[in-house]
Structures are given as structure tokens and as C-alpha cells.
Amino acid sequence: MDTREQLLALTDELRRRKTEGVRSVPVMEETLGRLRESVRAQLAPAAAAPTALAETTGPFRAATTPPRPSPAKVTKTISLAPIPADPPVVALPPGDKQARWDALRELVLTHPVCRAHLHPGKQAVLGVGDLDAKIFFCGEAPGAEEEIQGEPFVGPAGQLLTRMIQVMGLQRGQVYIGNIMNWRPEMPVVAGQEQVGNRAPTTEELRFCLPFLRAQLEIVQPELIVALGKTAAEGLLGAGSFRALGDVRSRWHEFGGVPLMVTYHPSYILRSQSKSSKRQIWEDLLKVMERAALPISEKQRGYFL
């Protein structure tokens, strides 16, 4: 196994030991000089090539994406912008829907907090769909391809959601898709450099964007809300509300009054390819498809089995 396999390896394993509520694990100082010279290694320009996002197979298939550019070592970091400890308070205008999802997206894309966390030349980002849909698909947060578009999930993660949805026997236009936070989280970067990687928004940074949330939920009046990984459903359900997303995945939860189902991020998907996870997956979403009355044919019922 090479350097890389080893990085990649080390990280599914701490990801798995998340999503089973372990917040820390003890590492020696030698381990993380080691760690340190590896990570130096792999983001080497020289030492970068493309990959491409691997196919899952069965009927989540997601596309494979454009190599992305080498990332830059991190030598000098930006200063974040804090978080008010009040969130806005978003009173809607009188209108129809379209009107006043017009306006939130106004006052989302000006507001000066969301403005003072984008990076230069990117956007903060609102749900986009149908402002009628009866099932509404919550993320946590915009990625590089989000800021860059101003549109939640259009990323590998994203295609792949847009395909579960197909399968469903919906399109991705027929729901709606959003993310809590409305911008991309930000991490150090060297000046004049893109950032490289995401990470989970704080608390802090969840509970500010939430009203542009409720907002939204307001506007379109869902019938059901599929909550898309652990994150995102701490967003909802409130921070240490559980410890491992197995503890509310699969069951039926609520939030403003709307009906709420817990699953998976469409990503566990791409760093886990076995027919397991698909099928856990799968099994919620059947759920949701019940609730929502769609049609459920014996080929759909039997997927990943």
C-alpha cells in the first residue's frame, strides 16, 4: 500500500469512527510527524495527478468529475470572520411564493455577514427546486463547485443525489434542495490561493444560517424534510442531540412541525461502495417515498438486496 492508499485508508477509518460518536483519538507526537512529511508529500504540485470520481454501481451511478488543480502547501493563513452571536431575524414580504423566495435570496446574497465569509469571486447559495414540493432535501453546506455555481449539490455528491432522486421516479426539478449554511466554510488558505478540502460547519456557524432555513421552509411548505448526514441533522435536531447518526437514521423525526427523516450525505455513497450501505440508504428513502404516497414498484422495493 503506498503513501496515498495509506492516507486515504486513515481517513475512511476516522470518518467511520465519527459516525460512531468518537469525537478523538490519542496519536503520538512521531505519528504526526510522520503524518505531517506524508501530507507534505501528496501536495506536492509535482507529485499531483488527476483522478476521477469512481462509478458506483446499480442504480446510484454518479459521474465522474474534472481533475481538480494541485492544491497549494499552506504557508500563511486568512482571518475568519466571527460569527454574531445573535442570528437574523428574516421577516418574509407579503407576495406568492416566487416573490418572496426572490426577496430571501436577496437578502441572503447581500446580507453582510454571508458576504464577509465568501471567498473572493465566489457566492453564497440558496436552496434551488420547486417552491411547491412535497419532499425538501437538506444538506449542510456549500462545497468549491456550490460557491462557484451558487447552487446547492452540483458537485460529485450532488450528482449522485440527483440520481437517487431519479430513481425515486422524480426529477431533480420536482423537489427541493437546499443546505442549512449559505456559504462555503471556510479554511486557511494561502493568500491568492484557492482553498483545498471542506469542513463541517461549527455550531455557531448552523445556528446563524438557520433562519434563511426556516425561511425557505416557510415559503415552499413541504410535506417532508430528508435530513443528509450527520451535520445536517445536528443542525436540526440541535447539537448533542445524539451521539452517532445511526442513533436517528431511518426513523421518523420532526422539525418546525414538518416531518423529518435522517439519512446518510450522498457521500457516504462514494467513499463507501458496498451494497450495505446503498441499501441502507435506499431503505430510508423508501420510506420517505411511502409517506409522500409516490408509486413503489417490487423492482424499486428490491434494489441493493
Ligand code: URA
Contents of the next structure:
Amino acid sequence: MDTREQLLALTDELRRRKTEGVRSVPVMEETLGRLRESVRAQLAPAAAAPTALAETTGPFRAATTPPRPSPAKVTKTISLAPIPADPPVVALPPGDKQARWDALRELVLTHPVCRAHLHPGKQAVLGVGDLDAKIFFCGEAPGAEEEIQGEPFVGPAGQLLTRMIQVMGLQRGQVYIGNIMNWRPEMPVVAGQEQVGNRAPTTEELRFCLPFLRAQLEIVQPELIVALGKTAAEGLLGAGSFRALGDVRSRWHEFGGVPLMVTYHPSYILRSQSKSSKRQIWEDLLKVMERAALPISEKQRGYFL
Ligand code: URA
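Previous: the form predicted on its own; requested now: the form predicted together with uracil (URA):
Starting with the chain above, the whole complex follows.
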């Protein structure tokens, strides 16, 4: 991805957060400096070399004196490895569900494209859960905790998702939890430091990872899918098929013949903490419980997360 695409991806992510009610994001001074340089390089490419984020790690200076990068600070940054135009063809081997899932996991963990986007010591992530689950939750992409543990939804958003599942009267292990993308989307990093922050996957990344999600659905054969947040909904309904999450949320759609409910991402609930959004996500989950014929008590009906 070139600088322009990186900036577009960043803008998309900020827009997405805005639609979710986020009004400000913390940014480190150094990151802000790099962003300014990248924007300036886009506006005046001839005057502002270098243009790649990988080469713009110095502090912000006056436009007339573009800073030289300090080689000691430069390291691998946003998606230097390209995303192939053709998504992978995933052919599941014969065998029972577990054997097919094991083969798929091996494929994802060793896939050269997935591996090319991982920082040292980090893992690609496939879904987890009951391979006979009725309900398949689909999130966005692994975050910091997930790429360390190699399991989806184990960080703060995952803890809330687990609680939501429990309030539905289920255990985490009774559902299947996956993501639309299998590695943590890369952000700029400074040598020796961990990646800070997350960004939404690009359309190319979503397209590339979709066959891995389809293969998981083929194995699990769930009765229902729950898309968590705008990115998951875009991946499943098609990028550009709706404008704001509110246009598709709380309604039944379909993916590959399976009923699909779209709701908020748990991280939105963590950020907003508003009672009405908590109630809204719970009302979406009540619809899922009804359609899955799960028992619903009066207490559950009146519940606020
Ligand atoms: N958010 C997601 O969408 N997926 C995860 O696995 C973790 C956080």
C-alpha cells in the first residue's frame, strides 16, 4: 500500500469511528508529525522526499526543510507486503469438521501473505469455538492481545463479547467467534516499539481474507451469523453497500444463504458507554436469541448490558 492508500485507510477509519460516535482520538505527537509529513508529501511530492511512511519518522519541521529520517528509528511499517489481487482459493480436505478446521488453521497460520503482514513474534488468527455452533459471531480483525494469543476477541472488547454471550444464556465455547480478517492490520511503528493503535482493514485486505471466513462458515454451518460492527458488515454485505451502520443495524440480512444480523461492535459499547447503545446492542441480540429459539426470561428481556 502506498502513502496515499495509507492515508485513505486512515481517513476511512476516522470516519468509521465518527459514525460510531467517537469525537476524539488520542495521537502521539510523533505520530502526528509523521502524518503531517505524509500529507505534505502527497500535496507536493517533488519537494517532499521521502514519501513513504516508513521513511518519515522524524519530527515535524517547517515545510521548506523536509526532515531526513533517522535510520536507527526506521523499521517495517504499514503493509509493505502487497495484498495479491487474487484472493486465495481454499479447498478444504475431506474429513470431519475438526480435521477440516485443523487443516484450515494450518493454512492460515502458514500462509505466506498472512505471515508477511505479521510483526515478529505475532500470530495470524483463525476463529474459535464450537464447530457445531448455531451462532457465528464475526468481528473485524485481531488486535494487540489477539495477535499475541492467536485467538479472536480476548482483549477488552472480547471480554465484553464473552459477557454478552453469557447474558444470552450461553458459554463462549458454545458459539463460534471469528473475524473478517486474519491478521492485525499494520500501523506505522518505530524500531523497538510495539504497534500502537489499530486501523480498519482495507477493502483489499477484506477481499483477501474472505475465503478463510467462508471456509469457516462451510465447516461450522451455523444457523445464524452476527456481524459485529461496520467493518464486519461491509465484509459480509459488500463494501459500499451501505453508508452508515445505522442503515443496516438491527435487521436481518443474508450471507451465503445464512441469516445475518448486524449489530454494534463491542468496542463501540466500551467507548461510548451510553445506556441507549447498550440497550440497542442487547435488543439486537434478543432478536438473535429469538431466531435461534433460545429461551428468553423476563429478566433477560429487560436487561441492559
Ligand atoms: N476486535 C475484533 O473485531 N476482533 C478481535 O478479535 C478483537 C477485537
